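First, one chain by itself: the form predicted on its own, in structure tokens.
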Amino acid sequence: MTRTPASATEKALHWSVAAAVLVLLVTGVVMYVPSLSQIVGQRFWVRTSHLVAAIVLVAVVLVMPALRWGELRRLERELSFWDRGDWDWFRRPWDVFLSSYQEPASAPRRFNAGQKLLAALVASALVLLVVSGVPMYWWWLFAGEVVQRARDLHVLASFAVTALIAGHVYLAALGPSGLLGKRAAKR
């Protein structure tokens, strides 16, 4: 099965979002863990870096589709369309993590169900993070209860994004089609 390679626009979108999310995760952990905050110090710069990375993330997600609408619309359709093969993939999810899943040769697709689900979950979590970050940043405009709930939601969504990215990196490196996986070793 041959897969269509990612375009330069797709790669730019992926890596710019990935870089922004990495900065957000690192700075978020430093701000969230008191001992790391004390070790790193420079809370103003850590917080500013966090905010700048959030702005970059939102800008990338808004600007890139405006510049490359056709290409990214195609990508969105490929990620949004689910067929029978995708549902079959979900019947054996652990096979994917154990590198024993074989993609059916009869259904060549760019993205498997796990990649589609990852894209949907990460996009949803990032929206939650941006929305919950607003009352945290402009806390004086909101009731204390709203700010506290936003903080709780922000922390939960960041844990979810961290877990999703860890799974993504693991599968990209060691999964069946990963850089260091069994099929990569046979190539």
Second form
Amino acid sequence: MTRTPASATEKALHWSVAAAVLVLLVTGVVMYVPSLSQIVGQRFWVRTSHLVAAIVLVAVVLVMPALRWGELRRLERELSFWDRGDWDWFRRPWDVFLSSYQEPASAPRRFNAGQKLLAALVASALVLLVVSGVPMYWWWLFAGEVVQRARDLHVLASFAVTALIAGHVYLAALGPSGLLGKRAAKR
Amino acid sequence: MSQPVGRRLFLAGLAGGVALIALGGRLPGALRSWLEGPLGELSPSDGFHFYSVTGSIPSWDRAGWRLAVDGLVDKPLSLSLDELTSIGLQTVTADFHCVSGWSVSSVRWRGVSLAALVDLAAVRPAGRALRLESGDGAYVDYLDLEVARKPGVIVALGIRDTPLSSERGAPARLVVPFYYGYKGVKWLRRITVVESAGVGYWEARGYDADARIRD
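The block above covers the form predicted on its own; next, return the form predicted together with its partner chain.
What follows is the entire complex, opening with the chain shown before.
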């Protein structure tokens, strides 16, 4: 089955979100892990980089659909709508992990269920991260209790996003059927 | 037939996150602690996280350390640890809150009342604020004199019945129990009485000047 390749808009959206999330993860980890915080110092610049990356992420997610509404609306539908074949992906986690999973040929689709699940959960977690980041950054506008709860949510959502992205990178790049895995198999 | 499962998952994720925080009571904090537990330094035994703005922890020889109180005063002071202690120690127990959202409950500090210290230096009428400087000179903050004289504001020398460690600001640090932790200048070396409060380290970098912990 030949998949429709990603369009330039889809690639731009994917990689700009990926770049922003990478900066957010790195700066977030530096602020979160005390020993890294101590090695890096410069807390103001790390904190500012984190904020700028979050603003870039929000801007990308708002501006790109505004520029390419029809195309990204189709993408959203492709990612959102699941059919019976999608559930098959979840029934064979071991095959997925070892990249030996073969999709049912009945319904051709651009995204497998894992990619659809990832898109929904990462989008959800990123919204929670942006929202919970507001009381953490502008703490003086909120009660101490709110700041504390926002941090709890921010940390939990960060753990979730990290786990999801780690799985995504493994399956898309590092695993046997990922980009690097396929390249290694060709040699 | 296909269903918009992705949209439902997205909305469920949002609702779940909001519900966890709004209705979850202690659950989110407990869940976070459980996840952080195996990661060692993310759940420190004393509850405090250590952040640095310079990339190093200053350490001072206690025997040679002195605290200067100068500026708009009639009797400038340069006090050793023993001299500082002889002013009289008091215990202050308060929750410690960091602006990044973590807290440590019921921290027992031991130190010298800042009001007593500045009174000893005899502040001139023009003096309205204090400039507090860390020993390495990298961190400066200000307190209005009126705030500095409030009960519980101390130059702490000890925590939980032990002398301060370098990470906690040894040999002396400021404790303002009703303010967020960034106001508690660590490795305190110099207190200068000035006419008005200037702009502190974090205020110069975007923090609000009011560090009060809001209810």
